[in-house]
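As a starting point, one isolated chain is supplied in structure tokens, in the form predicted alone.
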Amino acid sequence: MRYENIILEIINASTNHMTAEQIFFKLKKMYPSVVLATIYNNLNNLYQQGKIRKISLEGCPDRYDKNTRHDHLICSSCGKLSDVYLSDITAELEKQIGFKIDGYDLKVQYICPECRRAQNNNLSKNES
């Protein structure tokens, strides 16, 4: 596909977990005639080829990420998505389930420091 390699470069160069729309706006600056359907088609192809990761969260648009070994922290309050590099647990998972796995996608839910501070500030105000 014409835009596939450029989209892959955008994702691999990003420090964020971009949505299709964010990729579209970035690519549109270089190629004004590109349409959003082209972005979705290329993202689906890249995902099916295993060149990128798709992160799906309920109530949020899919986000796309480079295909390197890492996991994700997701704030249950604001939805912030962050990379986290944990030890690979493939061998432990295979031992527990009794067969070989191709991989896993670990998403750890937590409350980020900013939201925790905001919650604590709200509690302090309510106690006053």
Contents of the next structure:
Protein chains: 2
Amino acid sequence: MRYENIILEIINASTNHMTAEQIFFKLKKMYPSVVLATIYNNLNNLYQQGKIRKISLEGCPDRYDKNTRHDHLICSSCGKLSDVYLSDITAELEKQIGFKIDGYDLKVQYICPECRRAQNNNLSKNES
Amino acid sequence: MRYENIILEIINASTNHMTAEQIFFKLKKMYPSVVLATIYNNLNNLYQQGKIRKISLEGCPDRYDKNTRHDHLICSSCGKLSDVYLSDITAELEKQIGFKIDGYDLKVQYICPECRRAQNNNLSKNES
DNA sequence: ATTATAAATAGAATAATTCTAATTTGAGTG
DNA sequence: CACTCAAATTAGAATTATTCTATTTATAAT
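So the form predicted alone is up there; where is the form predicted in complex with a further copy of the same chain?
Then the entire complex follows, led off by the chain already shown.
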């Protein structure tokens, strides 16, 4: 896989969570002949090798993410996705489930500061 | 929404996690004129009202689930999804994040007993 | 240099979901 | 009861993400 390492680097370097298409546009700048299907092939390989994570969210294309231990915050209002580093609960989960587990995926829903501010502004407007 | 309550009952009554299409076939038996788009309309409404949960998994259609506090186990080998009732970590998450959260979604990857057994059988075959 | 293998390309195909327009339903009103 | 209006349903087209297939290209091995 000629592009595998470059794609992996793009994902690891990025702080946001890119779709296949975003990665495609980035790669296309360096290798104009590259095609979206190739990105999907490479992403699937990387994912199966456990080198990247795949985040599936409702109503939008899958996003690809570096495979370091971290969790995700999702704003219930604007949908923005961001990383958060919470303590590892693997041991606790294994204790409760009674089985060895391979990993877990934790998405926390909240209202991000910007949306919270916007909501408060609207509230005060309505109240006045 | 004429079908909303029936769809909600179907989801709440079901122990597995149904796709829109599965719900559609079930409803079609009672109301033969019903159409898949109607199911999607109703499911989106129910979801926005917070009456049901939506589970998005890579490579398969979204699944709809009752909205009671519970978590999910996914077999990394066969993909089977099942419910698991783990202790609520909301308070702990809020403490770590430092914000009020609206909820969370925890998916635990493991190898289900059947797949584990199958793997062990293959292993012993290869070893013999 | 030749062959074999694997990966990339192009573009069609598929599958899930949403959208649009037309129709039906049901509630409320005169 | 007939009429009107709004909302929900239907039908089917459209969209979008992703996969698949066949062909071409690149890479590695002989």
